[in-house]
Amino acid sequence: MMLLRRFEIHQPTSVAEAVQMLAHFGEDASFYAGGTELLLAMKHDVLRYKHLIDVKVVSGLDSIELRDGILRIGATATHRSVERSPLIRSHLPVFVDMEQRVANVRVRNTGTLGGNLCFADPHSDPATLLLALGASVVAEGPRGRREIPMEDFITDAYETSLGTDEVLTGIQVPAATPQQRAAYVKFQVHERPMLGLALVLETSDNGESFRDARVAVGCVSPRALRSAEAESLLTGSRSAVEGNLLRAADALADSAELMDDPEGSAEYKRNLIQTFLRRAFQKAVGQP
């Protein structure tokens, strides 16, 4: 039986104090929120820390609010609280739909949205959808506050652009507009997503064409990625977009730089993207 090595938990009263603790303990410390992935990695001796800084106790870091058309989700908000938030359900229902299918209810009750993003597991549902939704994250450190677009935040498998002296404090997501049609679909085995695909379409006034599109695919490469070529193919009249779905899927697969690995061949993953892009389109536009 694998056991956790001994460590100390520290409970700051503010973001500033949390940052000071991290500076004091250095590489021997890590921020701790839900711990669903961090503690597992420590148990398997993949990561070793002598000090965990518990940011869950910092007041306000779990808040969810809407300001100036932007949903602002605190980094320590759990998947379950996001899933059950009336505010998010009203202003960004696709995000609630995604969160309802993250892992299982035990993980959703404990795991936090910010922790999920910081761990940067390639097999992450939120990262893929947030990328397509044009989200950003907020970090704070000794040099102050900064906003990081999602496309710049996760840089590789288990790697982010967060500074070693910074803490993630929140996630910012534009609320859906009346013209927005969005869907998140995935393929998974035993609660582990093997493919996640997010599609966001902006309809014209008559609803018969799409003036903008954002599409992202995750879980098939080290990080979720978008494709400008695929997005171009997904704009225009509805009939034209339906005819372009296969080409758009191939462009998306090309951008993901698919590789053969134990989870499937590159060709298998390409076929999954083709199937699930069509499903995402049908779900977004309300087709059965």
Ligand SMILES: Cc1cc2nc3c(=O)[nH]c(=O)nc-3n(C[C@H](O)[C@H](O)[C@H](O)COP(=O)(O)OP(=O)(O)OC[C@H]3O[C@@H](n4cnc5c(N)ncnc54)[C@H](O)[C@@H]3O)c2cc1C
Contents of the next structure:
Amino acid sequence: MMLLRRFEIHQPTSVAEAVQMLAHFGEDASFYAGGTELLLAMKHDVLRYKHLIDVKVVSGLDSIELRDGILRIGATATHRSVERSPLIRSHLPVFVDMEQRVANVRVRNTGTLGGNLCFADPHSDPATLLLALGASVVAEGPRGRREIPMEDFITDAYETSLGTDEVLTGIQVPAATPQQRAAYVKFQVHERPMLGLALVLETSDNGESFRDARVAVGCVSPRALRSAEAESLLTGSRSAVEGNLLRAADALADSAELMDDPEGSAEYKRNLIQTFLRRAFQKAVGQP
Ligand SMILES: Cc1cc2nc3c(=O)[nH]c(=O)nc-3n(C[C@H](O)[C@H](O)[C@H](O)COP(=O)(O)OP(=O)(O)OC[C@H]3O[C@@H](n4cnc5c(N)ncnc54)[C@H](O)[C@@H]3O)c2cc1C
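Having gone through the form predicted on its own, I am curious about the other one (the form predicted together with this ligand); can you provide its structure?
In what comes next, the whole complex appears, and the chain from above leads the way.
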């Protein structure tokens, strides 16, 4: 039987106090939000902490706001609160569409967006979409506050660039422009997705061409990745982009340096990327 070792929970009243607590307890401590990943890892004895600092009780850290065209989502906002947020629904519907399909409703009710990103599981849905949306995260620590672009936040499987003395306080995502056409698609057989693919296009005024494209693939490499070559192939007239979809998918697959593993062969994953990029394109531009 798996049993949790004894630990103490500490409840800071502010971000500054949470940071002080972490400095005080050092390596014996970790932040704790929904606990959906952390407590499981502690049960399996993969992680051991004597002190957990509960960031979910810090007031205001779960707020969702729109300021200066940027959606500001507090790190302890749960998947469920993001999914149900009228603000996000009207200003970034693709994010609601992705969140509705994360895990199951029990995990979404407890698990936080910040916890998902900090755990840096390669199978994270939000990490892939946030990368394509040009998001950044906000960290606070003894040296103050800093913003980290998503590109630089997740550095490897289960690794981030967050300092050992820092806490994640929020996620910043540009709200959709009227010209934005975006879609997140995924392939999932078991508990976690095997492929996540996000496509964000900016149409020109007549909607017949795309002046900017961002595409990211997740789950098939240690962290979600974009491909400049794929993005260039997805820019231009609509007919040219449609004709380039297969080449763009190959460029994306190349950037992910696919490998054979228990989830499938590299060739199988390449085929998935080809199929799902086409689906993402059709979903983004509103084709059935
Ligand atoms: C059955 C199951 C199915 C799942 N399916 C999916 C899926 O389909 N797609 C998907 O994307 N995810 C999936 N997940 C992952 C899920 O999204 C995460 O478990 C959840 O979001 C993690 O958030 P949490 O608040 O529970 O984090 P916790 O478990 O509390 O923490 C996770 C890690 O993040 C750190 N941490 C938490 N908050 C902060 C903070 N503010 N600052 C610094 N560090 C912090 C903790 O120290 C810990 O290391 C699944 C999980 C389960 C259990």
